[in-house]
Amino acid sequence: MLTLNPQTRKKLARFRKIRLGYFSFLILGAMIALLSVAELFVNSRALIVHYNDTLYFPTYGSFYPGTTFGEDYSYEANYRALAKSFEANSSDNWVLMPLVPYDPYENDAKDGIMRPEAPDFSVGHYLGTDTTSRDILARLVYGTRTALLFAFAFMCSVYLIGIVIGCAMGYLGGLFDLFFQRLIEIWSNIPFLYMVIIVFSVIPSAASIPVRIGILLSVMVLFSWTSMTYYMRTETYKEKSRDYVAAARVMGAGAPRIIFRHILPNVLSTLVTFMPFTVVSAISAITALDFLGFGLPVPTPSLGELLQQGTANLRTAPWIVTAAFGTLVIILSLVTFIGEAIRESFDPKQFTLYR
């Protein structure tokens, strides 16, 4: 069971009494737990299809092609459609559609016309569709859970490369840390955008989908860890003077011991403040890559495309932009929220005395 010493419990607390920033966080986390099963409200595939008194479950199931419910053809079955046809012909089947019945990859092509259509809650689009007939709602929840994974994911790798160098630095010192000093000094002058612009435009087109994003992520993590280094760094130059750690040494213990046993839990209120912004700075940079086209692949949902087809069909369709700034605003005000509560609440000047 997993115990927590008195200042932690003291500064969650605090955290809860901030009620911007607590209320923040369940909403987000309340976000979060819905988009990790997004299948089951936004989706072109069946929830439940009741056919000859057989129940089938497409949406985390099985591929079922269409002469598996009585049609004529052999590729995947069109739930929409089937469920039409069941109620026309008043049988005891019946099909269970999601609340969005659309996936954000699927066009859905009025007279088989390309084109933005105004929000239609009678056939299910409810904040229109894009200038390719796909729905804004499915290509926003699914864009919006890409975004935050892939924050995570870039703020994982950004905490594992900068507390490893950064503490390292920090406790070693002399030669490694003038050497990595003088590396991070150089790596920053490095102009970051023009980087991903070189190395998507070597990508192959071939490239598939998940090794794409896999490159835009190493690249984005590979200029980014620099920061991170250098807090890690400071707050381990100053906990190594302290008493527990010369003890430590007395006691035997060797480098990595001290440093992710002793030292690293010292500082964990430095890498919990700073959480909530590196996620917000991830957001705002994948969103920004894909409002220029050097983001995430086409046709990835992404807010950043949202936003671009947005600003282009401004006066024809303007609830693209305002669907896709509305989502936008709203994640990174809760994620911005929660990081000033958890600043505050994790502010060692609160729980000091000094004399």
Contents of the next structure:
Amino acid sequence: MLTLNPQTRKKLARFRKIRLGYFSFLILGAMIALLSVAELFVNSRALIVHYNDTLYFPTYGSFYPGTTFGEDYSYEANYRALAKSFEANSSDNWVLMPLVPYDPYENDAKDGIMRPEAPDFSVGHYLGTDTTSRDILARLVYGTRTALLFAFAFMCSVYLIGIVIGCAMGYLGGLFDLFFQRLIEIWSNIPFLYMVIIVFSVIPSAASIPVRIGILLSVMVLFSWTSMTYYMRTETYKEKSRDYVAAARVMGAGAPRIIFRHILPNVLSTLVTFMPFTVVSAISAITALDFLGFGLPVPTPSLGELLQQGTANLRTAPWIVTAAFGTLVIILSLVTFIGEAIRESFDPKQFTLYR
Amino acid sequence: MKLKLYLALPLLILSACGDSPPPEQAPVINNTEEVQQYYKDHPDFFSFKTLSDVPTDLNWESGGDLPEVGSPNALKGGLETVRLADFPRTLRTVGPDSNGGFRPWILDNTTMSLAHRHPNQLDYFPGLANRWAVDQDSKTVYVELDPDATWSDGVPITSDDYLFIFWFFRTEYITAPWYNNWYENQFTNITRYSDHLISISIPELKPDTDSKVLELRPLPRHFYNEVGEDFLERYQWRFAPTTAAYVIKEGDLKKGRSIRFTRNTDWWAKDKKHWRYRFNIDRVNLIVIRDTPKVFEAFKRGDIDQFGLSLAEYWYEKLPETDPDVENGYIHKKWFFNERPRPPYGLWINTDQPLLNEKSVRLGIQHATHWQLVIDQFFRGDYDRLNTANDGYGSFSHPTLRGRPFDVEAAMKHFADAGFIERGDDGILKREDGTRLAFTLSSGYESLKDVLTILKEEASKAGIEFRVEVLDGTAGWKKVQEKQHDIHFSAFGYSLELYPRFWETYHSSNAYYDAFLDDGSINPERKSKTQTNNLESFAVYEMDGLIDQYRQASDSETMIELAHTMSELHHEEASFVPGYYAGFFRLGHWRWIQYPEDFSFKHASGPTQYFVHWIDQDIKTATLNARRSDQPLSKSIEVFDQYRTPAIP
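Now show me the form predicted in complex with its partner chain; what you just gave was the form predicted alone.
To see the whole picture, the full complex is given below, headed by that same chain.
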């Protein structure tokens, strides 16, 4: 399998030395780690409820109806109200709420009117609320998580397909190569946005949100894998004609061994440099699609939807667009910095003999 | 050889996706003979008589004493820019895709019928007719056409243009079943006495017998003489000669972008009473801007002259009293309370879908939708709760029925009746077999998507999930017309009529083909009927009978009673969740747009409906100058509540 050879280790050490990229990587890593457990920080469900000498942990898992805590309704307990009533009764019961005690869907209208409210630390709306009084920070956090998840899934799928097909084209050559080249030329000329619109118009509306996101992902992957094959094909062609491949073949190595043990590790450095930019383009694409209304279904929190709200209320609620735009800038910059650093540290030209 | 084959393959695929060959030259059609033959084949319907056959004891009316519509101070001229949300898919006024937001511009609000209801008094003032007379005994309305009336291309309007509509609207060529049905069943005879005298008979007397006839609009016989099999394509983008003051000139239609109307300076009615102070603006430029926020920005820049402020968000937040343009009097704000049939904003439940065909599920949905919260918190209490689908028709509206209130317990009780007892892990109810209580809640109102998300949030308390689907206007309408929806949030724009219609929305013949067997039981093989306004797929045998009685009834009392019974039946079936109505409209307009003293009319649906506004060029120059030099002018925020009706408690 692919183990770290000394060269790769050298490259990683070099990457660590490029401070901007390295710190961006650490920050993004920490962000992703935090986002993956966002329910613990941003949630209308309490972290811990102590009620009648029993501890409840409602964050994950199924919901507790209000009746569990002695309320008179059977829908999900309103933990903020619960906290207040426990406090007022000065009983032993208590509720520990997360840092941001709101979920991205609930309308929390102050003085009974739904409208964008400016950031207010006293009520826990750290970035304000949107046009229907939903917490912006909550929507931002969950929207970003979806976007990042989407982007990484997108990258993995695109690379998998791109590498397999590109490699096969380069290694097998001949008619296989010719056929796929023509196929890719045609395929890449199909307008991607129209396809998304068409596909979305025929998705049964009964499909759940994860399914819809999955379909969106596959449509995007379906129309994005082609560009990767060009690089893989040429790289494989190049490596295949090198002496070490010929040597391996003389020693009796089969095609899989040659591809996986010899060629792939050598072309990987080229691929790695593209990765962050693929992530950037995926985040931009999903945001743009959302902005246009072809992305995630309402009311799923998303960066694009927030941006759209922000631009629609530019005069009256500038904090919406600031939050969404700021987040987008930060994430895209981090990924780009990482990308630059990877490119610099993995650039094969630094090791080439033909310099 | 092989290589060539590989190369040829993609080429083949490519050419298969390419354009089809150009259509052949459209064949020449002249339907004159076909129409004449049709008249001959229906001698009972089309009669040809002479002036001496007209009864002499008729009581002629002309409505000439009704007050003018519009202001004598109105000035002609100017250019107004108006937003169009979506480019029309056709210039036809009948057939598929024609019943969209653009049609009022080429039909409903601009063209003339025989006579028109006065927007304050409801009586008729003359349009294309000089005078008219109702003969109760023969259920006939006699009409004398104005001999001055001409089409916009100069051709005189004669009796023949009226005879023609009864051929046109009954042909299958136009692919418009509603029209086919209406013109087949709502009239029994048209008689031509002379070029300018006709009579039209209807099957049953009605409290508003005259309106059935007087609101007919003629069709230019000479223009539609090519109507045939290919009507839809042939007339797709042809602007018909019109009775309206506005015409579209050659080259003024830029597909997908804009449409420009020009005031016809030779318009035949330009000096007629009731018409002379209307349609004042010389050129109206309709430009497509899809996003409402963008329209508002364009309005604030002065590119667009008027902007509807009925949404609370705009009236209170985006254009508040303290806005510099309002404060300095460059933009005026107006709030006008009206009185008319209310567009039934609410949830139209498609009873043809699984689960939704169960009444207890529908009853649960009624109690699971929190309209009061939407009204109070999102619309800030400006709007009122709608109680039935036919509010605002005076005594024809049901006096005591109320929209069902939001009530989690009641909703869950009804859902339990349908077998939804357990809550899943996500709090949504499910049946024992795992069926979740989840429906798609779709809408074509992009600007009202927040209403849907609020409803969704609240409904989840009652254990029901709404999957919100926001479509663009045309796609949303298409969806319900194809009856593809589960639950759709929409409303119909009702025209000003004395009493509500029930056939269109609740008759089974608009829901299914052969909905019932002869004994009144449900036909197990019935097929859904698309392209009708029965959005609920409402088919109740008893209702069909009531509707037929209602259509045949002639006196108000019977009709009122029937209307109430039908409203109760409809309420009981719970297939429509009444939402809200706005008892008013609000407008922001630049100072140079002028309105008559009373601003609008008691029965108007919107400020521009009657085209009584005008542009004062001097004020425009002055306003723009003042704005440039930051000089304040007089501020104006007016509320017109003389026609305000108190909300039902």
